[in-house]
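We begin with a single chain expressed as structure tokens, specifically the form predicted on its own.
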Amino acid sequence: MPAFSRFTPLISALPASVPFVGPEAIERNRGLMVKARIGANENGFGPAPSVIEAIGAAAAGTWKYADPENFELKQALAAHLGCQVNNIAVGEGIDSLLGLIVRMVIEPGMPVVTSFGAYPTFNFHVAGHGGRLVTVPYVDDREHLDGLMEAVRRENAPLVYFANPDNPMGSWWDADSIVAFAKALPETCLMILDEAYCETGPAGATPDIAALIDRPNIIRTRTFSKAYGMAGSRVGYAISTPGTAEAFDKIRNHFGMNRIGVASALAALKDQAYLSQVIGQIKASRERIAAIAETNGLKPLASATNFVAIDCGRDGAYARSIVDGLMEHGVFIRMPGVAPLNRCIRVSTGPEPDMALLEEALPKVLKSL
């Protein structure tokens, strides 16, 4: 059937695509069942029992909208982070916040700087608002800070995206390097510092809140989807100066947050003991994945996230065949999308039964290739 005839030229020109194909779609399209869901960087260890209890208690009130000011959650986040309430904006996961930031800054044709192969959902938003992506290659499987800065200055870019720790490679920079980069940026360039994986990174990788809180051209984005195990709740937040954070209120969906998600986030913040426990489980699972890779002659890369990128030693076609082969055994993983990063596969941490399935399936797949 033909499409509506009066979409904007931009929408008409965009491909009908999404950044990721979910495991549910793979099951439908290939007639396979996912037995080990270790490809979407979810936290397979799940949320705290206290969070599950809070979700149950909140369920009866789901007939009500959530507080459009997100007052209680912003109060709790400010207390947890050691900043002021007006430094925080709340949104439906980092993905929603990224879309709002691009909308606030980018007009059609404007340059936006990011790393070539970095988180594709950001690129999706840039394309959706007509921005022009300017990409900088990774160097040694890390985002290249000097290259990003050069591109910002060359293009007079109003927006730059940088994730620390990084997705899809799991690499990271130390906090001092990130602060130096942020302070060297032109004041006319807004930096998105995506810290989705900050809880799982090593000490010294995440700048203190106070280090950047006074810079209006820095927005730090964080989430409850990773270490807190609440990807399905869709709760994210941004940290910046009061004036920058307030800009979200001009365009955000004021009733976008759901009451159950907010209740789960409040409970998760109170249960830091569980967070410490699950971070330990993630670290142990990273080591388990690395050991499985090495046993099979593959090279795991050092990771500060809840996944491990594994260098398969060949090209993207070979890595794709491993991804597809593992799915034949019910093991769902992913891989980076562009060369040379796509020589790797990417395996999310998870419970031991999932690791056992990976350990059993991987040598069979490699042998078949």
Second form
Protein chains: 2
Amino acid sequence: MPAFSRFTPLISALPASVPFVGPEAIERNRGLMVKARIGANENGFGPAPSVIEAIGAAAAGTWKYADPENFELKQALAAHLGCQVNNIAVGEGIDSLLGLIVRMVIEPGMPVVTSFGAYPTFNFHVAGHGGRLVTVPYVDDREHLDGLMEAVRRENAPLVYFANPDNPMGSWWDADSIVAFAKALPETCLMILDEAYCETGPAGATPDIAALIDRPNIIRTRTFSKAYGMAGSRVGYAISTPGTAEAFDKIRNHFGMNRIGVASALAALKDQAYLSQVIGQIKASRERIAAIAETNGLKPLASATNFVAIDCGRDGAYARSIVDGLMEHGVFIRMPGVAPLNRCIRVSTGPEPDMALLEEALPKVLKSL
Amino acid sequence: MPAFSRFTPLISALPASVPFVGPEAIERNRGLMVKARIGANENGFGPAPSVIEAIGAAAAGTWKYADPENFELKQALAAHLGCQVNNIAVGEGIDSLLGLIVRMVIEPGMPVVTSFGAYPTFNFHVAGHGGRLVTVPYVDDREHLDGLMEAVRRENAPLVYFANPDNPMGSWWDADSIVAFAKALPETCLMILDEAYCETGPAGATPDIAALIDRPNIIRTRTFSKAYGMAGSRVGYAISTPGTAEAFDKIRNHFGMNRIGVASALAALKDQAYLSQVIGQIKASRERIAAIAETNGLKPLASATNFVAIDCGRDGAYARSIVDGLMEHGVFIRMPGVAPLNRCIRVSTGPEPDMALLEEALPKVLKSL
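Moving from the form predicted on its own, what structure would you give for the form predicted in complex with another copy of the chain?
Now the complete complex, all chains and molecules, led by this one.
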């Protein structure tokens, strides 16, 4: 069917793509049912009971738009983080914030530095604004700080993406290394420090908020999708200087936040006891996944996130056959997209019934290959 | 506080602005409490009880991302509208879809045709992408179809925005006139036919879906924010040819939908009996607002929407003083932004307690001026 004939050249040249195929689409396309949903780094331990209660309390008020200034949420976040309200911008998940940041900085042809195999949705936004990806290989399954810095300088890049802890490998750097990197970065390069998984990392892996809060070229992004168990609520936030944070107000969808989602985030933030408990469950689940991997002769990588990358010891095709094979048993997982990372599969933490399904299915799949 | 030094020239030149100040901000800034929230064309009759129930049922599942293909919702919408699934694109409210459409079509400096005083959020997106607004005055408080067509041809514009029924005036055109306009439009001009308020219009004011479904240069936008009473849920959709609808997949935030919001929309769509009932309440409330206006010597305009524009007979400053004065009584309303429309105030329909507050406050305010 024909499309409108006068989309911009940039849009016309883009493919209609989705960065990730959802488990629902896999179910539809393959006629299978997902029994263990441990592929999208969602949090199967779920949101706090207090969050579920807050959703119920907010339900009847869904006829009202959310406050376009997100004042109450920003205030709560500032108090929680120990910064000012104007250090924060709120958006519909980190994905949305990434799209806005790329749009703020990138004109067609400009170089954007990221790691080869890092977050595909960031790359999707870069492509969508015509940026030119400059990728740096992982070293020892970690994003390569020196390599990223070298690429930024060589290309005079205006934007660099770095996730800590990392997705899809689960690896991390210590706070001191990250702060040193951020401070050494040219002020003409904006760093996205994606901390989607910061809550589940070890002590010392996340820089203090104060350490980078005065740097206009650092934006840290965080979310309620992972440790807080609210991926479907679409609440993310960015932390930067007031001047940089204010730039979001120039182009964001001011009425884009779901009102119940905002109420959920406020409730989640208040319930730090539940968060601590879930973090404990996530850590135990990481060990459970690692043990399952080892029992099957595979090598789990150390993880600071709510998932574990497992080295299957062969190539991407082999890992892919494990991913596909597990789905035959109703176990939905994912894997990194490029070599050499794609020798691994990636399994999200989750409750014991999911782990039991994985434990049962994995040896069957491996045996069948 | 300094901002990042290398935002694009377009971003650097934009103001940090909000298209509408929310009632929460008015409360904070003026130290007043909103008692009657009838300013943002929300629907105070609220969502269906079945929707509230669906929210409760979906609450615990908020740990999962929504299906990035929005398959189930698109299927339900297609069945409801009598079109195909691939005629539909789903987004976080019409505002989000408008932003994507502008981005698909507009490069800096390109002309965009709209009516002078029409939806400010559309203008916000045009500015955000560097477009040049070409505005056409309303005639008799209606958007001027012939004038819009003339402007499109004169400017060779790639994009025209037209709302039917219209916001902020509540006026409308009959379906035949709109279809004739759409068919006469150069195929090099994309028409956004914004039908946010279509459910509350009179018979014959909304073209059949079939009438325009084969035209790649027409995108119709609709929402669950108005008649369905779910503004806070952020669920909007676009209807076009498969080719044009697919373009959204090139740049949209695939995981942007709130999962509970999607569940709410599915429930709302099923409950057409409730929708009919609310539409009846909205129509009765329009008459109530008109009667209050007339009692106070003001002139209500005929409306096809969930609000009524009221001609206060003088200039924008006078209307502004009424808006501000009503807020002193806890009655939150809004008004059009430019002359001659801004001789009016704009009051959203709502339940009787809100109407009673308006009825009580308006004569006091008028007397005080």
